[in-house]
Amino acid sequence: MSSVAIVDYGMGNLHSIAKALQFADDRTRVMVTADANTILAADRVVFPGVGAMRDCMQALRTLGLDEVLHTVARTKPLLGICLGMQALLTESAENDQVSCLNIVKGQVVRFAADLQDQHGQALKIPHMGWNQVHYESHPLWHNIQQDSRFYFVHSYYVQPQAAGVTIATTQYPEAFTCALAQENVFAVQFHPEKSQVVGLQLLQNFLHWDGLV
């Protein structure tokens, strides 16, 4: 039986993610844990998160999970979700600049306060609700139709340094990176556990992914 560890550092709806992963593949052992040895022994790792980046990074460093995630990123499939995706980058503009994990080179920036849609109507921040995802070829999009809608809740988004790291974009109103891929690391800004059928399909694809593109 394969296993997946969900990194528990005190931030994120871990029960919802665990339930979705178990539903996506009931043959996989799903573990919610902050134990480094358990995380490192798992076949795959999910790094979720909601909340403020400063709190996220402080919790990871206090628990020693920052180094664990660096090891995971080099050795096995890693899925970052929402704040977990952003924390993979070099630095975030949130909380007056916070140094992040620097696993993926790049910055996390805030949506502009004066965003407008094509009709001149103000767009709300945070970007919240269902939006289309336009992707490039990758195993985690298997059986997911192009431009499928996923569920988002966020005020910040990632700007990877290397253009080739972006594996999917969403419009709000301009295109921004909503998914990135770097070797055995895959990360999404949206919440697959809240995205119904397509979200479950992505989680199932991750649970079957060996980390190769």
Contents of the next structure:
Amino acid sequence: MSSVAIVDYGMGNLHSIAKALQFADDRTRVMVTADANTILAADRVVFPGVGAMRDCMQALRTLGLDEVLHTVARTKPLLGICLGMQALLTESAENDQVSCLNIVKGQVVRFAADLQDQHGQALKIPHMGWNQVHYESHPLWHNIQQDSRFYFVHSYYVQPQAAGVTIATTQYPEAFTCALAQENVFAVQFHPEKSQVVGLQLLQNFLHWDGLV
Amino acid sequence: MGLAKRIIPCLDVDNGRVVKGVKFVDIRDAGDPVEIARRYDREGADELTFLDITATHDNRETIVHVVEKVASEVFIPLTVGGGIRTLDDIRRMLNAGADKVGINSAAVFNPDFVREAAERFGSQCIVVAIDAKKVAEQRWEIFTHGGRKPTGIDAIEWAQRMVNYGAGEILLTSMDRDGTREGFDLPLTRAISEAVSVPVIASGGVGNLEHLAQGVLQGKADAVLAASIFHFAEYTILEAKQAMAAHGIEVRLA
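Other form of same protein, the form predicted in complex with the partner chain, not the form predicted on its own:
All chains and molecules follow, beginning with the one already shown.
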């Protein structure tokens, strides 16, 4: 029986992601934990999160989980979700610039305040709701149609330094990186645990993925 | 290609059952909330909202169980509103599996509660519900107690203040239209939507599918909420989406 550890560092509600992972594959052992050894012993790791980046990084460092996540990224499949995705980057513009994990080189920036859609209507921030994901081939998109809609809620987004890291984009109104892939690391800005059938499919694909090491 | 406008069915829960809107004297039983939630999810609802219409101790317990059950099998965003007054109320709902909570009267009585809630749990899960009533041309006021008590607070200023305090979304209900089936108060919806930077959900008055499209096209709403037109299978969520798509509105057709 394979296992997946959901990193619990006090940033948001992890029930949804735990329930969705269990629903996606009932033969996987799903653990919600802040314990380094449990995380390091799991076959796969999910790194979720909602809230502000400063609190996020502070919590990770206090719990010693920053180092753990670096090890995980080198040794087993890691799925970052929302704030968990952003925390993988080098630095975030949130809270007057916060140093992040630097597992993926790049920046986290905010949507500009004066964005408009093609009809000249002001775009709302946060970017909230179901938007289309245009992807490049990767095992985690197995059985998911091109341009499927996933559920987003965020005001910041990632800008990876290396263009090749971007594995999917979404338009709001310009294309931004909504998913990235770098070796064992796969990360998404949207919430697969709230994206109905396509989200569950992505989680199931992750639970069957062995990474690239 | 872009962000879809959302359709959000609202389940008014009383004594463990979904009932027709608060304004109706003759409350009609629409069925079991978990079954109805399942049906809406299958039909393609973008989110679900549960409204605790009595906010009594017993009803609160019931809602927590309903949310727990729904959250374990329905994987779309869930919002719970009605009687949310303390940080503990919020924590309890989030732990049960809700993604967002709607704060209504408590925000009016203690605006700082919204600030505290947003700081503690993040703006993404704080929806401020605004019940507004027209008091003059292009002027609306906040009302409490199901639209019976005026507060003297201007609705547009209030919405902006709530966003400054950390509201991540506004659920706007026209108390003039709620339960009438005459359609949204479109000038109100548009005025609020254009005044704030966060998404606005239009609510109150939906009687047919045309009304939903108007809420988006003329009201500039980011999402539309309706209760009774879906409960008695008058229309399915899919039909509502098809009707919106026919107006050129982007929707999620699963």
